[in-house]
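Form predicted alone, single chain, as structure tokens, below.
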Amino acid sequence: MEEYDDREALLPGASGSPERPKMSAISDPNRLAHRIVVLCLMCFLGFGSYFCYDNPAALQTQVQLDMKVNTASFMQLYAFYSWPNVILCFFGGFLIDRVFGIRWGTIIFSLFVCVGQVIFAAGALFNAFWLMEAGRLVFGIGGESLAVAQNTYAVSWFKGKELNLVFGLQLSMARVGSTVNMNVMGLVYSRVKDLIGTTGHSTLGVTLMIGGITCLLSLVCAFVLGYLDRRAEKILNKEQGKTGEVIKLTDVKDFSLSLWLIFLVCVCYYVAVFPFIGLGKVFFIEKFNFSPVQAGAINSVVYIISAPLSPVFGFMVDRIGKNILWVMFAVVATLGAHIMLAFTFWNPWIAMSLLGVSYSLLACALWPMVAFVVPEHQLGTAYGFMQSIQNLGLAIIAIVSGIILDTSGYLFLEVFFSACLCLAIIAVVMLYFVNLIRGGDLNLSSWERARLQKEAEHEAQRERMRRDSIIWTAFAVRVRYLSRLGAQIPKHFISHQLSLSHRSVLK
């Protein structure tokens, strides 16, 4: 009894214990305001990384001029990205809840992301190319583990609060750092060079250090963010966040025909986005006349629009449902822009904004769609399987993009995205009608998917009723051969056996 005495003296605002001193909202990890301290942290830990990512698509002329490169070795920049990430998708997050911990994890990849920068900036300060190829590959390792570590952090703070507005928040916060980037390093480049007195890879390398800077203010929130998560942790006794992803391969051949159809729609839809974003800049300069400055807007409406749309539209899907529906009305609407981009003259600003609201609402309606035909222990590795296929494609069309404008130009460049949008209806088509067979929920109703839930909540207390009471007869079989026999019964059995009864009454 002394010993209980003792244990409960020393648990926190116990008698005879000392309390946690009061503290002021700003610094009390339990309090609103410093959560909000926190999230702002979390939105500008991704900054430098989406900033820099589009760095050579704001400055591909540029680059291509100062380095003396065709476009399809400029696209290799962005191919350099990708691959590394064909294989960090499966082992980011088992990276940071195995190895480094969500702290140090986001502290290394925040490192790989700002070294990275730094020697793609420096291949062009010394006129090397395959350096810049080098430094992008850096780059890419850290840049997705690290996307993977904001959101950790953000489940980790925010799960049962404000946790679906974090991730609008933090998304609307990546697309404001490309849209800056898009409008920025042009002007940029052009002070660099009324400075240097003249062009040439030298001010395309003091450019991109000066991008690089961005980087640096991610990895100081890394830092901060770090402190004060184990300052929380310690404060609250509450355990480092999680990604709650559990990769395993063999879970692959489990893939429902569904799935590998979402994979398609997934991989055939963003190689006709991205890679144009990468080489729209000189498109609109050629075919419109536009400026340099003007060409940098308008290749950021894309994601100007998809700021503050993605919640929106977020939250529209989850209350009206219907996701193929959605799906298909953003392939189409895509597939129309870029084909008013190919064979009209209208103002460009129509066909991205079309293709701006297009790549909000697929990003809504389709990645949530994995979780309605995978069980739960195999979506960390459908998603891990679905952005190791989306950057794949990614890497293979940046290459093959650049080889068809250098041979064919624009034209036949938009004639192939528009190829694979086709693709891409192709396969929503048939995700409609091998859903629809299979009685699968994807494009159900938001209020058909509550019904269902409900009658699902219904047959597990169904079946556990029916489990409690088969239970219950096995006991007291038992108890009865046991009585036939002769054998003295216990006391505490025909007490469980009395406990039983009740609580199958009860359920």
Contents of the next structure:
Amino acid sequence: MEEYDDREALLPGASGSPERPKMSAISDPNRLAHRIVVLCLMCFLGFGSYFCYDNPAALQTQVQLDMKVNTASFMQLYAFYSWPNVILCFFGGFLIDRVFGIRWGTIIFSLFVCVGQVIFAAGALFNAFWLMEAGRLVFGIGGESLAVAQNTYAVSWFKGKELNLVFGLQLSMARVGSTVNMNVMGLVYSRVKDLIGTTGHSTLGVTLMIGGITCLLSLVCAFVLGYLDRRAEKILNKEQGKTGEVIKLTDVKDFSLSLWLIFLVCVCYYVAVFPFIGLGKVFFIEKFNFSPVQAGAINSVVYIISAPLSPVFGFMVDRIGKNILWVMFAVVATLGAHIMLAFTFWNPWIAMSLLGVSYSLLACALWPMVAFVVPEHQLGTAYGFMQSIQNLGLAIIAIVSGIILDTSGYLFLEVFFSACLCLAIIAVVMLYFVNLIRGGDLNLSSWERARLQKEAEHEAQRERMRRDSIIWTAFAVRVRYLSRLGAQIPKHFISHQLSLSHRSVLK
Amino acid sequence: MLSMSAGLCVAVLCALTAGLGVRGEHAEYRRRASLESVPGEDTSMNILHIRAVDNSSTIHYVWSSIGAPAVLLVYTSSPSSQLNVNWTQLTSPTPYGAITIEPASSVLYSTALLFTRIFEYQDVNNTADFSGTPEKYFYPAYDLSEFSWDDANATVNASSLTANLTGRAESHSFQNGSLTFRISAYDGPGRDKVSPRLLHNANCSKFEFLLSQVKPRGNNSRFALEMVTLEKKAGRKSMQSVRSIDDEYTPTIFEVAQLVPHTPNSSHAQGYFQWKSVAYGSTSGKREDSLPCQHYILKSLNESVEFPSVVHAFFGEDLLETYNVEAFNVSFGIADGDFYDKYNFMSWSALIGYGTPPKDSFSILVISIMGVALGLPVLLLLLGAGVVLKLKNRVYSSYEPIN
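Now show me the form predicted in complex with the partner chain, since the one above was the form predicted alone.
Below is the entire complex, every chain and molecule, led by the chain shown above.
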């Protein structure tokens, strides 16, 4: 409010909004067509990092043969990505809010991703595994923070519009990135092998360099997106809620109970999905007598399902609202899938498909909820924090579930995951009641949200009209001027209370 | 906050129930078990005898390394039945009747398990398809009847009820390596500490089949063990694969295989062999060293088999006329799994027993975690609904109309 007043000219009409030039739909930030362009850019912004993140998995045998490392060292490539992110995600959101702003933040993180991938590939070229690990570290610094930036962009462009759909699309793009990578990198490797003539670390290096092209693509997207965002800000006078405010680390203390519950759901849910998929292959081979190829297929079905379903669910949640109920439904369905896997011999395709569907549904309903409970200027921090503790949870639970599996087997592991999911259910139930008691808008249907938003807009418009309709006498201008200086003036001349006097409240 | 305390509750409850579970074992059925070596003339000819006695019956397990290693299982209705071995007759070309149980009338059931050959084949594509591998990839099988055996008497541990039958082939591969049957007897119910942590009771004994430091004869070698079993003509053994959802005790292994007699009109329980479908590449039985194994269908042997003398000594000359003799294989390793040469060691365990094969059930810990985990959200839902209802009522009642 203060800011608005500051920008307002002292004399009305002195600097009104300039006449907007007529623009075509594609270049008008107000229009859907333009937003779609922006959406595409946002999706490809993350494509590179998701593509390259799973490069090691796609080339596991090649990496292990060419670099002559065992599986434990190979897994270090993922660990080096994960560990720094526990802290960095948090700072990533922080840096976006405080230091770089969303645009430069995105560009810088994209640069990190690119440089990281190049170092990673160079490590293979020079046959230095430590360099590859270092590359993954740099890549990791950029990777997760880039995801935070991506989310923040999505919120700033699509909040109140197609936000759930956009989150869904971003998620499916991530999955497409992983899937394309899994299927393409092996082919690229064999092509490069044919070109060079031999296998070896240089073949691997060249292959990874080629994979790095996707990161360059993402970097280009970051630049274009930054340009478009600035342009939109100028044209729309879009408020940049992130700048100007000083956010302290202690802001975390001000996070509402609802937000913490959302974090809890997030951690408890994801630790019951990703570590399971990581350890799932052997489970399907041993318990269901699948061949390794079949087991690999069923293990990736969650990602394959979530790629096309995410945007559909995003759209659906946008239309219907009721986020908490969807989250609840998704968590319960996931629990059902885990119980099915643990206690029955039913065809695991049923359970895994259910898992895939509920996983996509949860992602579409859970992540956008953050935007409803956090003021806009803290969004980056909140999303960063969410991803940070998600990473922490995943890193810890990955280790824990490995230990559980080795000592107590899959049944116990599944029971453990079910317990995690039950904790998530408890959190959702509490979230539901907290929301109900405090009257939050997390569980409103979309038409209720639309009505509220319309009312708010209406209110704001009335406010503006009222302000415009005040006859700007010289006296009024002077009063306003004095009030700016901080001089004492009689209460009934204070302009922002004038509007209140029209309401029945003060009468 | 509430969820944290809920988590704490879960932990406390688990600890409690786990503690209860340990103390709450049923009254245990026990037998007096003993394991001893039957002294003979030649130290390489071993006969190990396990007796497990209760008030009304005795189970005899007779292990022998004369010829192919074999174990006889004899169930008698007398608590004082004795094993008699006539060594001179046993080592003669006609050993029939050299091994007897006195009184003979007390013998209710008898069977045998023979370990005849070890196959080794080259698994070129890492498919672990033992039965589908072409003949040319097989190395000459090791015939266990040609092995020479160490003196088992020195390995008998009467208090822990264990003994080892260790032997080796006249082959380069066995220069530093050996094959061992580690035999354990049990006097009560329990579970081994090391994987596969088979559940056992007083009515069974266990053997571990150990190949250690045996050099594989090529790259990608896999092994398989051939065994022969017999059953009175009225019935025959059948192979059962019991798939369990519970792998708590043997992580990642969901299959229990058992060989049980299928005898119609049988008035009493019978002998069984039971094993989990896994072998290990180390003595510690860690999961990452597991070599899952597969078993194959029983095949009837009609032509004359070269039985080790103990089998003829106990079951008589006309063995094939009164008994169904069947052979089966167990192969070690699965597709895309590790080969033997990664460890140069392999251990596989199985139970031999009388009665109903033991069956794993959920641990109390699992049941209680599931109970608490599923119960808490429901409880919270009810509680929350109550609170909300109450709050709503209060909210409405506290707002009095302004006028």
